[in-house]
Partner chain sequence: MADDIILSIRGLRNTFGDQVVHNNLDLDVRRGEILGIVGGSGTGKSVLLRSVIGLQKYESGTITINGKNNQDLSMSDAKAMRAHWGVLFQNGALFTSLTVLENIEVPIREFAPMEPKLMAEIASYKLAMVGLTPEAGYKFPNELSGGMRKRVGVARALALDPEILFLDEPTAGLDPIAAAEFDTLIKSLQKTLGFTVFLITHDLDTLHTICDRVAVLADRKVLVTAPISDLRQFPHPWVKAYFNGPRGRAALDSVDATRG
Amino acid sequence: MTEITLKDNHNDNGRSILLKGDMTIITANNWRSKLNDIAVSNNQPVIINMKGVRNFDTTGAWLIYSTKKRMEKVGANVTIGDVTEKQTALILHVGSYDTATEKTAPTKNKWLQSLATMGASAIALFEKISRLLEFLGVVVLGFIGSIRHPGRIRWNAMTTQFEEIGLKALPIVGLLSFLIGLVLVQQGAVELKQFGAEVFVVDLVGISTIRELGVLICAIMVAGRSGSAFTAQIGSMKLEEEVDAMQTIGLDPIDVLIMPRVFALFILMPLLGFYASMMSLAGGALLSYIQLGIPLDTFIERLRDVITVKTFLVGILKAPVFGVIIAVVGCFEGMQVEGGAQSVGEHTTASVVASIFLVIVSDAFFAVFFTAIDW
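Structure requested: the chain above on its own, in the form predicted on its own.
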């Protein structure tokens, strides 16, 4: 290690700091600690004597420059003594780069940034779909296990869900379905009157309601009403650590929380879908009589001609699938809640959006499938 020496002498003329040794990048740390320990006062004359400095590079020049600058900020009168021309030139050269520069944020390529955002969103979506499929597999195994061992089914919890999902939903489902029937007749009558084919409005209402709209509109309402409730209920239980408590005492949350809701919607969706279709037909029959003068017996007779068993089955067979989708998504989002109350709201919103999206996608799939098999 190269030996360095710093002598700090005080006298009446001021303060003399004698440096001896190499001032290079190798000895920079030792010099820095010694120079930083020197404290000066305001108006104090200070001479930095470089007579004993042998090897000198840009690191040494920066040490001298920064030390002089620090002392002058305090108010000391600093001079550098016994310095060679080369050393002076190097100190001045280093000091010329001591200028303030504004920090500017690096410019980002908007296209790359958009692509990165899309990629991150795609990865997050893929991970969520993976977790949803994993959860679906657990639910399917629980469903099969409950069918094989009916003793695992919690009938009291399921009965409660029947009341919450089915009985209490009848007013809103019936009202909206009734209004859908009115709207279908009103819009259809405007066009069919131009051709004197008002009676065909019965075909429009009957087929569209029983085959598609009755079950679909019912599923959307159930997703918004019951699916969101599933997420909020289970999410609140997760925040209060009730789900963890169940597992601690040996209860499976799938059997206790998930399966009663899945079974309830699996059973109730066909019933609610049928009820919604009938209420829609009732609304259509009422407006057909008021606006078009079609008697009720004529309306029913026309329905018998256009509605077949296949038409009825197309609507009813989709209902249990919609029910399972809504229940699984609602419970899945509830089990993902963590953190705080804000998480409950976020996952409740995600539950409704995902449920409705998947219901409509599956309905489109069923439409293509039943058309392909000529149903």
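After the form predicted on its own, can we look at the form predicted together with the partner chain?
Shown next is a single chain and nothing more.
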């Protein structure tokens, strides 16, 4: 940083302020505090001497201009001395763009403001829910339309989604489910061993994964993996006006973008959920053998006694519902994107949070329902 100095001399003719050094945006902050320290009085002649100023840019010009303005406001007679033609031109230039009319920020009542914020977010929430319901209605209509006129179904788009959502998810969903199976047995074994009831880990891992965890973990994975992708893809397409372009060409975005995704998840969630359950059981069987010495045939035999068709159905019937929830929320949030990149980020976050939330809430309803009908 270059050195700057300011000399403030009083004499009979008034006051002369000698400036020395660079007056650019880099040194502006120093200058501002030094210049602001100079207090002048009414009718006092002041000369700002610029002889020592070397580099001078618009920011420097602004400093001179604003200082002069401040001093003249108190009634001082300000002249700028030893100034080059170029500097004068710059000072006039920035002065002509002075728009700083003394703005006073409107003072607001803090309580009222927080109340207003609360109200606004409540209204926004209701509006969002009503839009979501509207969107759900459109999807249901699309669903019915697709079944009545199968020609509307975009098979190519759907198979692409099968690959993206299903096939490519197999490794990560499989690995995680396998680990969950391991953990269940590992934790269960410690407790059950105390009672000599090791064999019950098979009940534990079998029922919990097939009834609940397999599908649930899988749904959370898919929400994070594919729900977010739906939002980001559709959102960027909206920003790039691709969705508008589709409409003008006569393609219905519901048919082209949304139904393939909804159908794909509707069909894939049970398959992925089943696969996840099987992987968990595999993990459980492996650790049962290693830690508790339960051989595989004993494990399977015990499993056959514990797991009924009902247990299996409880798990697998939930899956398509979860799939539709994730797809609808993901696509809905994507269609809500407007503005810019920030909006894509916000809606992607909202999409993942909302779909996981709704999946878990509906899982709770299912739990109550299946208990009530004694399954």
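Heads up, when I say rigid core I mean the largest set of C-alphas that superpose within 1.5 Å between the two forms. Remember, predicted model here, so these are calculated numbers, not experimental data. Positions refer to the first chain, counted from 1.
Core-aligned CA deviation for Thr308 between the two forms: less than 2 Å.
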